[in-house]
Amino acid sequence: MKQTSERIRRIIEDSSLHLCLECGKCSASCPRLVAGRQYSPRLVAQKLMFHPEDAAYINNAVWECLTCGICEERCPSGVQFCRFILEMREALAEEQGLLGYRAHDGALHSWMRIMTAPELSQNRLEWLTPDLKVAQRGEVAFFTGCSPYFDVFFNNIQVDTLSLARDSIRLLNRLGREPVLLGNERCCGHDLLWTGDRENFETLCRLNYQEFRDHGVKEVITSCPECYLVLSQYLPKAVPESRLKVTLLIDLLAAEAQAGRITFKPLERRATYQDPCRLGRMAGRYEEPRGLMAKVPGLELKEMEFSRQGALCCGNSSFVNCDAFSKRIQVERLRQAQATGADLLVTACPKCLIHTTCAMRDPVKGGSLAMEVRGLVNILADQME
């Protein structure tokens, strides 16, 4: 990078990094450096735009961050550096062949690879249970992402993320629907698309959309945030022929609970509530997990200190950079909810569920982060009349 390239160029231009005004409150704002490490999105533009030599801290620089959008949405000119993030990896993954540290030895995004296998036969089924009623054909069906495997794979922290896809389906089969549920669905490639594997994101869309084609599906219903970002914003730019709908479960909840055609029966709790990234500042939803909140009698919600827009992150995104700056940011946040005075911390995102569930079970904390940590899907399918 000792000299600007072309597609540089245009990705400084196409995410507006050029107009950054070195105000710093991107980098105040910046959960990389609230939690010590010396990291500024204002200093990577600078370095990119008028110290192109400096290759060394601009490719750690961009594995660094976090792409939890909270500079977009504190930066003053607009600059989309998620964007530039984004492509930024792209291009060091395709051009240098770097790849940035992964989280787990790089284990969650092998098995990812490995699902971009055509002839790959799959046992992903087994979680079901004799209640669930599911269609193998149908127009409409549910998008489980990668909660079977990792079950599997975070079993000794003992996270639940399956129990997010039964009562998916419960939910849907009280509103009278029997999804289509695909035995040969693939991961949605959100980590592979957020750590330069453009290749391979490509390959698990357009396998993915013939296996909705195959079964005649043409809405896709999917719980979890980054399924949703996925296969509503990035799987239509790579299957430019896909027309599928895309709906979120908790905007066809909300829009039911809001026509009163769905109740909840009473939960004497008090919650707080973890705003995903890619349900917040990705994708808009911030009154609806809480509007469904309220519709269930007794549940107390009461806010952290950072909420919505301003939300801290879990700590983590695309197992990328799980380290002690982000088990710092994860104690921070449960330090956050504890201090509400919940007993309950309540978030929409399977990954937010796995991260905060970790940090709680740090032996070095000696349980003092410790707190019940619920899906709003389980709480919603427990309490719906």
Given for the second form:
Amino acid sequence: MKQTSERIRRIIEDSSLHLCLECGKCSASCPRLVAGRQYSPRLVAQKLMFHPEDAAYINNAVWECLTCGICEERCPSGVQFCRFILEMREALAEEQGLLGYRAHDGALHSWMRIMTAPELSQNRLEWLTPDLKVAQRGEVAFFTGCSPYFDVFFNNIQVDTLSLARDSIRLLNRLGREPVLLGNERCCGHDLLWTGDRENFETLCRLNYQEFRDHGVKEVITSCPECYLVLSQYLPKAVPESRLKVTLLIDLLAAEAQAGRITFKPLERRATYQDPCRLGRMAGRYEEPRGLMAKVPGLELKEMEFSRQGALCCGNSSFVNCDAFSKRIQVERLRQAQATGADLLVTACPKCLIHTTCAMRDPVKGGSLAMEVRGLVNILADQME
Amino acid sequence: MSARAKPAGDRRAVLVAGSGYGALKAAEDLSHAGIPVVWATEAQHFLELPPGVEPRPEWPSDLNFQFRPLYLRVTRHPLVTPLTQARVLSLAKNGDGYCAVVEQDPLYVDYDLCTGCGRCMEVCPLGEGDHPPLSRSPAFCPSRSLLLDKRQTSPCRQACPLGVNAQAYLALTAAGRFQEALAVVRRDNPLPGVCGRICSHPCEQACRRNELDEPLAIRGVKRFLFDYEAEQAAASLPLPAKPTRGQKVAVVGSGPAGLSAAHFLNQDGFQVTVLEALAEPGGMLRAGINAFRLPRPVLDAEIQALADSGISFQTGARVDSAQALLAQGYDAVLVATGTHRDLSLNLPGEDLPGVRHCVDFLRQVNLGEGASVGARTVVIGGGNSAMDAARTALRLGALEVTVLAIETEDQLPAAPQEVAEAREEGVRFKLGFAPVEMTGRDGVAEVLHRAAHWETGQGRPPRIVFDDDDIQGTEADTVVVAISQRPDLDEGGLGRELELGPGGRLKVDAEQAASVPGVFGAGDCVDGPSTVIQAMAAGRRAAARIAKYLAGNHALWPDQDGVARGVGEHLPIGEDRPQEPRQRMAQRQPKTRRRDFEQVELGFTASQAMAEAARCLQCASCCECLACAEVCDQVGAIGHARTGRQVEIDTPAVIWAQGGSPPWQGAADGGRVFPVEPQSYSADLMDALMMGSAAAGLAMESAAQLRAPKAPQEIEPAFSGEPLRMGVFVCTCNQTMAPAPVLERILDLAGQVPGVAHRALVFSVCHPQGAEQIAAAVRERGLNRVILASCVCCPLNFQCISCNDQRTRARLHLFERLGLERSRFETINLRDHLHPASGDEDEMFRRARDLLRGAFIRSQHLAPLRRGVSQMDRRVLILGGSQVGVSAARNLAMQGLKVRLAHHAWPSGEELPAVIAARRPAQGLEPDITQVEAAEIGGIEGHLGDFTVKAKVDGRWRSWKADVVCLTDENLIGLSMYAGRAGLKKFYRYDFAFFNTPQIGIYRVMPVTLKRVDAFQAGAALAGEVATAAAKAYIQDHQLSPEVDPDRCRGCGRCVEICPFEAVGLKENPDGSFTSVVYRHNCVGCGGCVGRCPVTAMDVPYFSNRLLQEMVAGRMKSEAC
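Output the structure of the form predicted together with the partner chain; the preceding block shows the form predicted on its own.
Up next: the whole complex, starting with the chain shown before.
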């Protein structure tokens, strides 16, 4: 117990929770509270520091957070609430087992855990079409992420996250690059990391690193903000010997477009853009996607009521806690998107794509929320010259 | 006690006669509509096709599995009394209905008790033969219960005066189980060694092998069994435990009758003293029978065994007064003194020296009193005693022995074998002669005789008729007169006290009682000279009477005379059964053996005995060795002595599903006899089912008054906050689940689990007493969770296609009869997973441990099952006045339901088809049917028990309320159909519900139905189906109907999309969001919605999502396991 409280004390300090002023800005901006759930980051902080005996409340609250990070943006004291949640989940999981409830009966987390098997054999490159040029060997690899799995699992809502991978390769080819694709790449582990499963997360990191090392890969390009976040920030902590260079595809594209090495055909559409939490608030990429969209002639970007640092969550992260309140957040966000008058919703994260699509595809009453949702790389690849 | 009440005497119910799918459907409809049913079939199982019907190739191969759930639902329905192997004896008109008498054959294996453990099959000595008497139920019967083929008692056993079960000991001998075989002999016969040598073996005369070749050497096998035990010096198998009684019985005489009576009285607990006048016990066995036929060590050993079992023997104790014995403190006296006085020929010269009388002669020889014979000996008489005397004379040194007898060779009363052996040894026979005189001076010298024969006639004693006057003579130095004996009572004291009858025989009444109270008589002194076996039977008979006299204990040893049970003729002698001669017993050579008194026959070897026993035809199939009953002792399913029964039923209507016509008593009146013709099986199985449904519907018209609706008792269990007190019960399945050490290890393991407050082995969970043991422990120890490790796979209230009768029975006992709370039980099917045949105990334990581990985890996720009950109002709306509709309306009205009938109906936006428009509304309907001529139907809303139908009648919209809606015109079928209802067909497949629609409570008639039966029958069938829902008065929610967590539900509607039963809908919240709701009346508990929900917002109370997540998350470890 002493050990536990010592660990929690360190978490409180590391995430600056002790600096909380109880101003309540976090709660006021928390999408869960806005959606009607009695949920307050402020209260979690206070309970943990001053009423740790109320373990039931604390545990529930720790698992309920969406980790969208909007509270951190609003916090005047610089409390790192997402880091706090992440480390608390790890601590609680070690003590009590993996709690919280996983959407889809935990199937996605199960497959992620399945990928920790060292002898795993995957068939994950079947989506490659002959027009895509990839190298057998080389120092630069493209990290596909979980798209091959998502499209199977979510076939009933007809998402096409693999198009993000195909269009990423197409764009790289257009830039004259032929990346290596690793046949035994694993999940980056983002969802395990954020749901407290540190052990399996680290296993995935090690296995991925071994795969990179065994193939002589020195640089990894990815279009997924979650993969980017994990590979660039968390993998080096789990695998200290890693010297991997991690590149976000839109960074690369932004630079190339700036330099005029890639141009786009016109697209006469009015679009709006959903900032993914892992790309915006956690990686600070607000302008790069907007800059790229601006390079597409005719594409008019209409910002939603809340955007950039204040963007509303797509409703869910890491496939936990999807519930009635997530749905209300999604409905609210899609209404905001519709209110812009745009007929195209652009996002840069496969999860945003899945979650917004899911809400639109509800068999009952889903139709009223429907609008076209596309990944940023889909648009860029389609329009590239 | 069994799961259902046995029919006791007369009862009111609808009689369904016959088997097959149609009968099953009829019984289902009736019972599910609340009407009691007696279902009687001559077949062994209810799905046996009616006579003359063959399975058809187009029937699905998994047909029997499809019918399993229905079979169980019907045969275990509380309103159904299922009688197999039962026939309708008579059917007589009785008021508006009938009186039926049904006779059921004895059920040697009780279907309600048999656990199917199979131990009986393992111990059956005939299990490996061509015709094993025990067999598993046929595939279509979802029970592991066994069937016992017990034919009419075998002729050998019937022929034996003692009823010794020869068939059984032959069967056991053939299987090499000699000790058990001998124990079977001893059950009825305390002197197997004696009878194995000198019995007159009436069994062999009766043996059916005579029809094929030669009879079994039954006596020889019996002798082998005794000798085998003696040679192996093996301890005899113990006799059954005996009670202890204080009363004393004196048995006067130690011959076969006395010994037998003493033995059986002793076995019944009486203090028995045998009083023998001679110096050694045995009576005629010792004094009259030669040592070369019955060696003295054998006799001594058998008497010693009797003495060891508690009988006291007093020798040299001649009894002159029975009353004196009573005065000495004996509570009863049995006189069994035999016939020890020779009869005389009363011929001249009979008093000459050298003329001896047989009994006297043999006694002198046998008791070593010194006897001699002359060189030429003539024995007069043709019985076994005469043969004994003749052969004894040889052994005493006679050079020439002649038997003189009136009878011809065929008529000789002596056993042919005795005659043959005597002849082999050199005895000469002068047959067909009667002695006339014995002549001689100092002693006898010659026997004069004339050719003669016996003349027998009606009502006259036989007399000798001399055939000619030619007197011949046979020279003789010694003559032995061996022409029968008589009792020796009249000269002694006993004759003065007790009334005697003809021939000086003791006079007894039907209860074997002599003229002095407390004195009984048995054996030859009562019956005259007979055989050993007959005397023993008489002894046992008297013992039973004495036991009755002293203890009021009647029929201890049922009189075996003419005992016969079993059903049906003896097993036929197969045409392929080869002829095989009987084993010949080794004998010493005549020239050697005639010189001494050593045993003549040497007995069978073990292989001979087994080979001989294997020749047995096993006439009765079941040999009643009782090995099966012994292993089934605790379960008590096997009862060899069961008898059949007759049930009288007062039935308003009869469903006749077996072809032919009922056995009418009095005038035939088939007005309310509804057939399910065997011909209906000729095309499509569904035709037969539909016929059954139609017959049930027709029967319901007059049977409705038998309904007694009862509100289901539902107690909401409180689950939360109670400390865990778990009980673990492991079924041993009558000791076949696993070896005892494995079960002990399993129990030990359970004891280490936290929260386990009680653990116990149960001999059989599906047995009433096994279930009672569990119920008592649950109540006494306040257990709030129970893990039941047996064959029961799930504790739920339904049967799936792999369910069976034993599982169903266990649940019925525990949850219905004993009222335990179903939702507190978790079950594991050890039976099908331990594989005890493998013999690997560690592996068995590992398997059990894994299963238990899962059960421990699951038991923590048990939750109350859904238990809602709604009342029904019996309102039926019939849309469409087709013949079907009218027939259904009239039927339902007669059943007392409130019927509204719309003759012409059409959905809004459609036209009424011209065919229907042209149809004239039916006339003359029952006045209590509300009729509407034409109605436009705007829509149907609601659920079973509460439908609202929008109908426009005479230009005005109305709301009709109904519990059930029937659509009986083709133009209305659309009102019941929904798009995209995959899986529905499969769901209804096992229900054979012809009229059901996706919406429970809405029924429709498809055109194909009218190809199977006529419209009138279809209407009746529809009415029957409707009644199963509408007549119940109460409907219960499905126990697995899911609950919705409103905080989780995203209101996406995927549950609504997938449900084929319109059982899930969306409710709009004030903020415009949606939450799904389950319409419990429509829900069938399939769980489709639960699986479909992306966010686990719906869950079922059993095998919940939460549990599945636990399992996937790998938290299945229980620390103790």
